[in-house]
Amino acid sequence: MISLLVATPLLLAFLSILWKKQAEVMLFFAAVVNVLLLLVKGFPNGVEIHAMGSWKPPFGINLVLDNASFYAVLVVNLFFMMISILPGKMKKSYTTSLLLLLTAANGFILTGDLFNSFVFMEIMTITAVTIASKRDNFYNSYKYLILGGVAGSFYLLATVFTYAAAGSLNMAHVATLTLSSGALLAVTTLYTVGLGVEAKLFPLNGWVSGVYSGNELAPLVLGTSVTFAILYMVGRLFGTVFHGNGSETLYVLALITILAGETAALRQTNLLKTFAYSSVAQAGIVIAMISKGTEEAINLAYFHLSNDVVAKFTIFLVAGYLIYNYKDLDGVFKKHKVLGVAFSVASFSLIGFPLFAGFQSKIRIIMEAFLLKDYLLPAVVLLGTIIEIGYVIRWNMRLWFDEEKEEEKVKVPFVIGFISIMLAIILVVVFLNPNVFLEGTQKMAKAIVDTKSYAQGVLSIAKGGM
């Protein structure tokens, strides 16, 4: 079953080149099949692997499904399923890229091999660049391609160093070995840079605003599915494989990222750029908590990430559609009250306003930081929240209450209104019952910190074969 999560979208990506008219159906089919496979499967009891070519670990390539990778791959495929039912105009000419991106994201999460994680990350970057180039956004796509190439080089270099130091590329095997302090410092520093571009860490996040604001599809994909996949790998590498080594650097960069992202968001006059920088800040919060290394801190990191990607999908869906259908957004929500309500709920959830999911994760993060005797992170989060209130209120006031321009009302496709309001309802439901996400993120965090079970599971079980 594990290999199907990668093989199905990959096969359909090739077939979509031959049968272009059926490409949208193939994307929907791939995402739905993967989601159904995962839902039928449920959280695995322990670690399950698929050894390619029956090569037993630590040799060969293997895909690993444990509670951490299960939750991450489920989230990624759910978002792709929603993207697959969006109007064809939003995905025109990019369905094959989306299928390849789904393949790469699933492979990136599931692989138990460092070199193949580099390969899948490269495929993710290249396909994301093609999606970002939609609507002639070539300059920003090119900038993203260059930075992605630099990140890939550092990631590959880190993998080479790991092999030189450990003699293995299997994550579980590396996790059982004792590396010298010098090797650990070099490897974790290189992985920080390698993942930092896609994870939007300061100062490697200069591409975000241009790519996210270039079209309506890129922020939906990059700000949700790709972000979740990358931040999963941050936890897997620094939490499981390298036992928390290098997390101090991550923590410092994450704090700077929070403040830099929020400050940049406040200065923006473009709606998509504002929330692109907001994504940067939220990624900083998640990475800061991952760097703490405790099970509860990692649990809250992914709980906050789950809330953030739901809110961001809503915001980017609403904002992206309206920006490319109206010349002026002043008072536009008077024409589209359903979209306005969904946007407001999602944006207030980002702040951490009571009644919405973001409140549950932010307050728990602050309380956990105090329990860990870290007073700096709560201060930074609270300062970031004050800045966040400024631009969220400003945009809501403008979109709801500014004088409406005499533009003809554009009919919004039913599916956009339906998805946005359903996600907004989920944000309220999670506030009332946080266990909707916490049950999954707790299992995810436990799997990430339990290096012994991960290593034993991978190295002692070798079933399957292509």
Second form
Amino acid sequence: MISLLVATPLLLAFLSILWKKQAEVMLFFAAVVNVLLLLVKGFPNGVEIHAMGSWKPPFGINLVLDNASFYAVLVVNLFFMMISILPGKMKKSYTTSLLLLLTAANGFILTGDLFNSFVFMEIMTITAVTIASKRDNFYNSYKYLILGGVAGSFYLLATVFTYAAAGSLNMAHVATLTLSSGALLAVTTLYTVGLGVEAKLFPLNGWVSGVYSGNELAPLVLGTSVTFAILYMVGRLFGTVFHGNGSETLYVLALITILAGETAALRQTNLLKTFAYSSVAQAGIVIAMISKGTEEAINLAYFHLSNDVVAKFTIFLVAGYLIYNYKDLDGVFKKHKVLGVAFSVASFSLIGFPLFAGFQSKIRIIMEAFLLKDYLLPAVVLLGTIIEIGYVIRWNMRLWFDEEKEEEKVKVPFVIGFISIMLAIILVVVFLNPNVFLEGTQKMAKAIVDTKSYAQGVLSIAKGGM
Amino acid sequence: MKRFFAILLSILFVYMMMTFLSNLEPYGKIDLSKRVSIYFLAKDVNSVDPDKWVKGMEQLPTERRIFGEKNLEEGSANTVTSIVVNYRSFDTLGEVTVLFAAAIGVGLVLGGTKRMRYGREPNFILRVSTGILLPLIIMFGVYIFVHGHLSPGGGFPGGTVLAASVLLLYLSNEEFSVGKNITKFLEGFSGSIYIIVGLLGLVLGGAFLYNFLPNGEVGSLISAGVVPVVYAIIGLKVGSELSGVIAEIHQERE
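What about the form predicted in complex with the partner chain, after the form predicted alone?
All chains and molecules follow, beginning with the one already shown.
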């Protein structure tokens, strides 16, 4: 079952070259099959592996499905399912790249092998660059290509160092070995840089504003599923494999990321750029919490991430659609009330306004930080929130109440309105009953912290399930 | 200011690498018995209990496998091949996909329709020698990927050599152009065959990319199970992909 999550989209990606016309159906089919496979399976409540080619770990490559990777893979596939039903105009001729990106994100999350994860990260970067080049956004995607390439080489270098120090590439095996402190420092620093570009960590996030604001498809996939996959890997590597070593660097960088992201967002006059920087800041909060390393902190990190990706998907969907259909956005929500409501709900959820999901995660994060006797993170988060309120209110005022320009009303496809309003409802539901997400993230955090049973599960099962 | 930061970052990077390099084990003094690769060299993975080995109760392989032996767990004479296409075949599938993704990106970004012309007649010697060299180059490329499990080489270099022949045709003939449909068809077709081979392994042996064919005798042409099949597929795929990229580069928008 686990290998099919990667094999199905990849097979369909190759086939979509042969039958171009059916490519969109294939994307939908791949995402739905994966979601169904996962839903039928349910939380594995343990570690299940699939040994590729029947070579047992640590000698061969293995895919790992435990509570953590299950939740991450489910989120990624759900988002891809939503992307696959968006109108064809939005993803024209990029369907094969989207299928490859789905393959890569699934493989990246599921793999239990460091070099293998590098390979999938490479695919992810290249397809993401392809998608970012949509609407002749070549210069920005070129910048992204350079930074992604540098990140990839750092990730590879980190993997080489790990192999030199540990003699193995298997994550579970590396986690059981005690590396020397020098080797650990080298490996974790290089992994920080390698993951930092995709995780939008300061100062490696220069590409974000250009890529996210260049078209309507890139932020939808990069800001949601890819971000989730990368931040899952941050937790997996620093939490499970390296037992929290090197997370001080992550913590400091994450705090700077929050402040830098929010202030940059405040200064923007472009709608997509504003929320691109805001997503940088949110990633900073998540990484700061992951770097704390306790089970509750990691749980809240992924809870916040789940809220953030749902809100971001709504915002980028609405904003991306409107920006490319209107010359001037002032007062545009008077024409599109449904989209407007969804957008406002999502943007207020980002601030952490009561009534919406963001409140639940932000207040919990601040309380947890106080419990851990850390007063710096709450200060930074609150300061960031104040800045956030500034630009969110400003944009909402402008989009709702500014003088309307006399432009023809564009007909919005039903799917876009439907998805955005559904996600907005989910944000309210999560506020009322946070357990919708917390149930999953709690299990996820538990699995990430528990190195011992991860290693046991991978290494002692000679043959896994399908 | 930008330059100042760039210099600062570079210095920091060099300093970082210098300190990190001292953590690496010195060349030639690595304790092989602590690395997983020792079992790849001995073709002896199946006999190890991973749990015990990880805990330090080592079961080191006693003998090296030699040419002409039969019924080994892995039958290719080239150790690199046995690691790349058998023990870690999933990585190779990933690398093939990397190339595929890159080729698609090149196609979407360049996306020309008309063959670019340089406006000069190719040299007589170039034209004649192309006719002689072309079959040799193609034969050499095919030889490399067919013998991938016996000698250094394999699908990637073989496919590159095949694509070199297409490049030669482009240089020697102003009119020549590869049909886009042919390269796309070969790409998609060979890529899906690789996965179908993997899925066959899942059905027949219970694991994706399982080697379900007999391994034969080390060193003979028909040996190493699915490895030659996979390498032939990779050769075709890489060849057609790089030919597609070459064709794409020689195209311009009207």
